[in-house]
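Take a look at this single chain, the form predicted alone, given in structure tokens.
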Amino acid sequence: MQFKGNTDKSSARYWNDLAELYQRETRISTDDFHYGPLLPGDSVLKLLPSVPQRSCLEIGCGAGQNSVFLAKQGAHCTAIDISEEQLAHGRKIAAAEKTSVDFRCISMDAMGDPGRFDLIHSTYALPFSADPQKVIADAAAMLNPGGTFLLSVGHPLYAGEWLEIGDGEEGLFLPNYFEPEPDVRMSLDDRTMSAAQYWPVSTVAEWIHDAGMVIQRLLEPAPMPIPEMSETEIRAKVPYEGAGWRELYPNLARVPVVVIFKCRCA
């Protein structure tokens, strides 16, 4: 089956397909700001501006952890996503921390007009976008001044494929870093289907450049120690992984799998 591009039907069908699976499978936890799989949060990376009392808005929220994580810090939070499925449970799980989010079935692709916001965060959701220009445009237009833009995409280079290159060592093949291939996924019965695009660093930096936005920090971080780590660090310094992210550590410790922009309205 030929993939054609995510339409809002379709990313929304394969979401909650896979909303149950996910969010067991995979630990997200409300204690840190997470950016993706195996990475260390905020609290090594220390992105995030002060929040309490700030108004925040998610961008492609899943469960809303994130947004979890910074309504118990004090911030007022609102959270999209296209998924009726992972907003419900993004509300159980809001209801458990004693936190109040307003959760919204809303498509990136089609924002509307959900406020004005002193930070604007979206982690790995930009990727499933029909048009992430303009994602990033309609982001910055939602900004008050001064406000920041907190980014996390595919990294280009996590697009290659990793190959045997002789003496039990491998490497990785990128057919072309200016037009990588899509990351094409099934659900878990075939009915369904999307994709996370990636584009090159420098085309993210461009759109967020035309959007009026500075990049302040750019970082491309690497994992945690995972295989020097017990169950017990892993859990209080990890704030996002599972068994399959795990099994791909070797990959992940040799390439990036996220860049992350952090910007601020100019």
Ligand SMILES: C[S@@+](CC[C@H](N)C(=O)[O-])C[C@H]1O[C@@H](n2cnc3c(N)ncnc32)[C@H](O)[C@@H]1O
Contents of the next structure:
Amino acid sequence: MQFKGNTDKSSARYWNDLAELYQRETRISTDDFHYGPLLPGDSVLKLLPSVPQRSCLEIGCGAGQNSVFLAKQGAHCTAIDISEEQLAHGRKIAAAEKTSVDFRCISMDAMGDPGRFDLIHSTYALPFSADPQKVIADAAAMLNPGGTFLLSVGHPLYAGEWLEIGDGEEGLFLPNYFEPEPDVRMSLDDRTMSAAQYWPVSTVAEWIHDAGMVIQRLLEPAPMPIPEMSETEIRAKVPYEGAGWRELYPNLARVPVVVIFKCRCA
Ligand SMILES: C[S@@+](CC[C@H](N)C(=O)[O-])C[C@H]1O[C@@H](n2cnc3c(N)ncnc32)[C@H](O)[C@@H]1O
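In place of the form predicted alone, output the structure of the form predicted in complex with the ligand.
Next comes the full complex, and the chain you just saw is listed first.
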């Protein structure tokens, strides 16, 4: 099957198909704010602004565990995703946590005007957009003055391929940093494809600049030291993890899996 790029229809089908497995195989905490697999949460990275009573929008929320966390701190949370199945998980989690999040099935590529916000955040969803520069511009337009945009996207180095380089050593082969290969995936029923895109760090920085925002922090966090941690510590301190991610720890410990931008609306 030839991949022609993500559309709202193909993304909805792909993520509806995957939602059950994604939520079952990934342990995502609602007691911390996560930025990506095996990474420290915001309790360590401390990028979040003060959130009580603030209006927050999560873009590509999945089951919205980050929004549930923020709502538990007293924020007013809206969370959008293209997949009704992902959102259904989110509504159950919010109800179980006795908190309220306004989950809406909206594509980030056609957000319309869902309101004005003090914080807009998105963790590993922008890579699935058909027009990421527009998503960033639209987010900037929805921020209240002085508001924060917190964005986690796939790190372009992670688009490389791990290869044996001799003497039992493995190294990263990255054919072209400036045009990283997308990560194309098949749905479980083999009927739909989806691709996560990677971009050079400076490309995303320029999109943020062009949208009129200022980058306050840029992080390429290393994972938590999983092999040295007990199961209890992992559960308490690693807000996004799973068996598949634990197996990838040796790679994640050598190359950043995400790059995080904390931006301020000028
Ligand atoms: C890797 S998951 C991340 C979900 C969530 N942010 C998390 O950290 O668990 C990517 C999410 O992006 C959503 N997505 C893909 N394309 C989208 C689009 N065009 N508009 C909104 N959400 C989209 C998927 O449905 C999926 O829930």
